[in-house]
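One chain comes next, on its own, written as structure tokens: the form predicted on its own.
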Amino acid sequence: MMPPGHIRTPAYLRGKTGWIERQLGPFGNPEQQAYGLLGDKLTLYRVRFTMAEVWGDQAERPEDTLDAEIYEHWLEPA
């Protein structure tokens, strides 16, 4: 669940399935950044869940959204 090295999306949202809200462009992989590197050009998006995906039943507004930037090679196809 905690990989080693700069990780850079959230625990809380590691499994759970959300949608592309939109494509942000290419950026400086700040995994590789971290550590003095240049960082790899790689695609950031903007990634949106809702609460009930995040949070299951303990969700107070399960209809309500959360947004989140996620690099390309963190994300999977559903």
Contents of the next structure:
Amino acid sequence: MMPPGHIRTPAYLRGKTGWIERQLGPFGNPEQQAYGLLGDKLTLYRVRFTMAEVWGDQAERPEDTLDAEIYEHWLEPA
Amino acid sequence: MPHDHHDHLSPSGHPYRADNDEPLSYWQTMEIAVRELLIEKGVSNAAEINAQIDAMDARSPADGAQVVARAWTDPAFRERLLANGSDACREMGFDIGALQLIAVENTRDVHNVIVCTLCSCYPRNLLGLAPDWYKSREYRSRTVKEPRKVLSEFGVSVPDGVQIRVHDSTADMRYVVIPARPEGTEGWSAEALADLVTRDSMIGTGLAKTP
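Since the structure above is the form predicted on its own, I would like to see how the form predicted together with the partner chain looks, so please show that one next.
Entire complex below, previous chain first.
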């Protein structure tokens, strides 16, 4: 769950399915920037998840949503 | 939860603060080393660095409140703020630096709340320094899981028919909530309205004050 290095994709969202709320454009990859490198430019997306998807039965109210910014290399088509 | 409790108070009612006698941490040493190098090499000087610290300390939620009040009173500005938060703030003359701002709007059907689970990202160039509780592990971990419970502890009860949108600032964007304009303020000037806009209402843990 927690690979070494500087990761900006929260563990609680890994493996969850959401939809693109908006595209934010290219940003340097923080996983490289953390080591003093410029960082490849990657497309950053705002991804929206339902609380039901993230927390399952424990969701406080399933229809509430959570948005997070996720770099493209952490996403795959669902 | 929102407020820290100080168990030990001095006779004059102030909390005791321990003397900072412990050795410097790695990052404190690094900060001093980099600052001294910048000064030695003539890149900056102590006055310039102090002026920058003062400028950051001087920023306060009052800047954000002016932005919100303008959005309430100027529909074209509201559109621009929702389309590009950074540009709209610069248009009002706020020096927000490299801040990449997204404004999210509370409506009759939606309540937004901001958190940074990974660290403590906060739009400080617009709202000033973040409150301590915003940086606490408790706020950061609970807000993404039980936002309604957290909000109720702040005194904000979100009706079941209203959707909560939590925004986790995980990367390059910073967020500000445009709270709903209070009822009974029709015809008010932007200046008067700005007094109703609290810091917490722009984080989503509060509502704008009602007149």
